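So this first bit is one chain, no partners, the form predicted on its own, shown in structure tokens.
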Amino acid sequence: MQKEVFVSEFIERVSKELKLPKRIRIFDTTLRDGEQTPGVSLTPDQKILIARQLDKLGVDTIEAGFPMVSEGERKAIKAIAGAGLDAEICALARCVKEDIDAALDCDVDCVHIFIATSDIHLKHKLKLSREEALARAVEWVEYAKKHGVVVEFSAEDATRTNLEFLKQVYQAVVKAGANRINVPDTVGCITPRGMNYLISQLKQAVRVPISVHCHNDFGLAVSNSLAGVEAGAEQVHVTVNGLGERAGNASLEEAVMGLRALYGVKPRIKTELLVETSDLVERLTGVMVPPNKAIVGDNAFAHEAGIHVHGVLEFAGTYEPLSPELVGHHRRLVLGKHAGARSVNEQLKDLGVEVGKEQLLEITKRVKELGDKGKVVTDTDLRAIAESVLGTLPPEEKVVELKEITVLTGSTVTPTASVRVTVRGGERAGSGTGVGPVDAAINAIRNVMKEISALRLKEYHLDAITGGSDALAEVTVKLEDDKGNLYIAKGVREDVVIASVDAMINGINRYFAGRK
């Protein structure tokens, strides 16, 4: 079996020194914290669709929502709880009787109870003392446990809470019956080293599984989550695509693959479904995944630079730390200004197009020219360029070559073109006017080449290859001589005039080749 992960030996050395949990639970909160992403609001049917996908993916717990938000939210949570999924279904509740009753009424397996414990939240939000917050936490954990559900307790803003008070709170709720405790980095302000220290301290204070819930305000959500696992946390809260309040939560796909590839810990996740899951959530929420998003972004396994492409084609591990197939992705070779002949050739082979060495160099040159102008060359573009080059005679058989063309046009100016060409090695220059820039350019060529006076432009056809304002122009011309012989040729360029001139020059060369 082909190796799927290629990581540093330094990671392997360090990982051997860690006492990692044998199993890490994945607690997905896409349907709760993820839906709190500004602008995102899912219908009950959409929530059920995502829940089924998460269950198929293999997450351990699905936090289906916050019942007190709305009646529609309650119906959605209840429907998810009754859908016969393998995952544990959880609902969020504050330390308030109405919240917990609403969660219980949804027939969920787990109630996630929370109360803020940091002095900043107690003073400015809850207007409670530490003692009052502690009493409420214990009271409502006991209440929920009496109803036979799994209870996970969160001390909101844990990473800004006094450590000794935090230990006191967690010890008290565990004594009251909490099955798991969760450590939220509510505003994403802890560091990996800080999270490692915090979880290490809590591991000594409680004997139930510890979970981490990290926000991404400083871009550290996944790093802090993994640091928590290094210290012994047995569960990670995540969202698909890193959705969530403000800058979002720890990304499911990044956390899972970080655990699997970098730590050798394999959560109960079917990783080959990660991209499929990401795509579904992207479509239903309308929040687009950035192309450079790790693991699931369009560019996660895309290569443009010639050096990189060469390495990947020789051995994938040179520039891919893990196999794209492992996460349901695919490798993509991107053609642009950094492309090399080898990557162009590989793309042509995939398209079923075979070219010679000189033709490949010409195609690569044109690809780079387009890349210099900011265009990414698609497969359709490449095929058109290749067909144009394949339809061009070899250099030694060309009679005419274009050296330079200048076109002047405007609303008050008669379209005028000036051209410089070589004919059998001799240089000629001239100009012409026309009803438009293309007509002027073709007339300029005719004016400097009296020997093609018998050639008539029988047909001219223009196509935009891929659509959009930066589409390549594909021009096909059909020339007819005085004996009725036809010469069909193409030109493919980003500029319609240049594409037209290329097509005309190619057709003229075919005309001369046919007279030999």
Ligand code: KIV
The other form holds:
Amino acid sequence: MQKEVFVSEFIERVSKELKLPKRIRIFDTTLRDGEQTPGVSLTPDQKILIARQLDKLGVDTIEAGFPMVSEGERKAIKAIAGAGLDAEICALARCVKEDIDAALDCDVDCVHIFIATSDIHLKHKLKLSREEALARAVEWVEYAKKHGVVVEFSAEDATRTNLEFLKQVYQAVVKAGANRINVPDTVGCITPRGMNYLISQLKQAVRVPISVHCHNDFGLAVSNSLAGVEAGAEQVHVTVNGLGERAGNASLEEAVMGLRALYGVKPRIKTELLVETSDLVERLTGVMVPPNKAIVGDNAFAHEAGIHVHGVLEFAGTYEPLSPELVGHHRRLVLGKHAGARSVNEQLKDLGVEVGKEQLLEITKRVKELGDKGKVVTDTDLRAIAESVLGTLPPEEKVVELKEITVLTGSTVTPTASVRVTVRGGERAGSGTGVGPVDAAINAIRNVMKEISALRLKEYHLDAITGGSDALAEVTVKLEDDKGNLYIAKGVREDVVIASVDAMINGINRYFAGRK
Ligand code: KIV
Ligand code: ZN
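Form predicted on its own done, so how does the form predicted together with the named molecule look?
Every chain and every other molecule in the complex is listed next, the one we just looked at coming first.
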């Protein structure tokens, strides 16, 4: 298995100036902040399934939930705490006795205690003075510590808190026994530089490990988390797929791969399980991962443009900074209007189809035609196009070629088709009517080619290859000559009439070439 990373060499130059911790703890809050995603509610059984997966993935801490939320939540947290997992199991609690007792009752290893410290929250939400908030924080950290658990303390809305007061709070809770302090960017309103400054300041104020908890309101959650690490934070709070309140939290997969590939810091995570974990969380929460999501999205390792596909096939590092296997993903070459002959050929080879140069060019042309109409060509589409093209004769052997077809149909007119074809290079035009547009088109061809009067349409078969009204239509015709020889041919287009005419012309060419 190829596992490689190809990133910018400038990183090394600037990273030399950083004093990065050797290891970063991954504190996963998918089951707490992630479950606060609007519309998400997990059953205890689903929470246990996710916790087991997170443990298998190798996160250091699983924040299993907020016990005060409900009876089901307490049941799930208790079950996770008793499941014999390797990860530290944590529960969230406000600075209130009932919350902390409920967390302790769940037998967790760690209680994550929080109180808001910003003036906005103190004034409008808690209606407390700074001094009262600080006193509560100390009181409940001491209380939890007395019960022998690890305590992580969060100053909610830390990034909008007065810096001197914030330092005072963190110093006081550390004195009261807090093992780690967490710095929440509760409304995702800091910048990477701001976070770097804040963590640098806090590093000088406290000696316990510092954690960052970033929300994604400005799409900066991962950048801000990494900026915190650059300043010395030893832990990041993350959620799978970036779930969480409003725009979500820092995404686990992005933060972990950023740390590993861009900073050379290795969390304990088994990165090859990232996609599997993302899939499970997507399925159980019902929150779909956007295709363009970094690391785990369907398109994260998909290439369509001919130039890119060419590059990737020569050397993956040209357009893949990470090898997909490293995160449990796979490379996908997508065929559409940007496809080049090389990617079409690769896809054909994957399907076990071999084609010649001329045929490859014709297949690529048809793939691009479909792409221009807004379609992505699936494997089934490609196979059908290839079969259709392979069923045709090389250009020099083509006796008949379709140049143009127009069809008029409707409920009040007789379906009529006009065709223009070349027969051995000479142009002919004519028309025909029929019971429907396909019949009219086939009759038009017959009318301009008297030399096929002995050729009978014995069978006509139409299949929609993929779903939808814009699906590719595959038409198979069986023609029979006056000696009973059969000529089978196919046509594949999105337009049923053109697919039928293609099939018919392919069959006629086979007849002229004496090929069955
Ligand atoms: O975003 C936040 O401030 C939180 C706290 C409870 C840590 O989730
Ligand atoms: Zn949060």
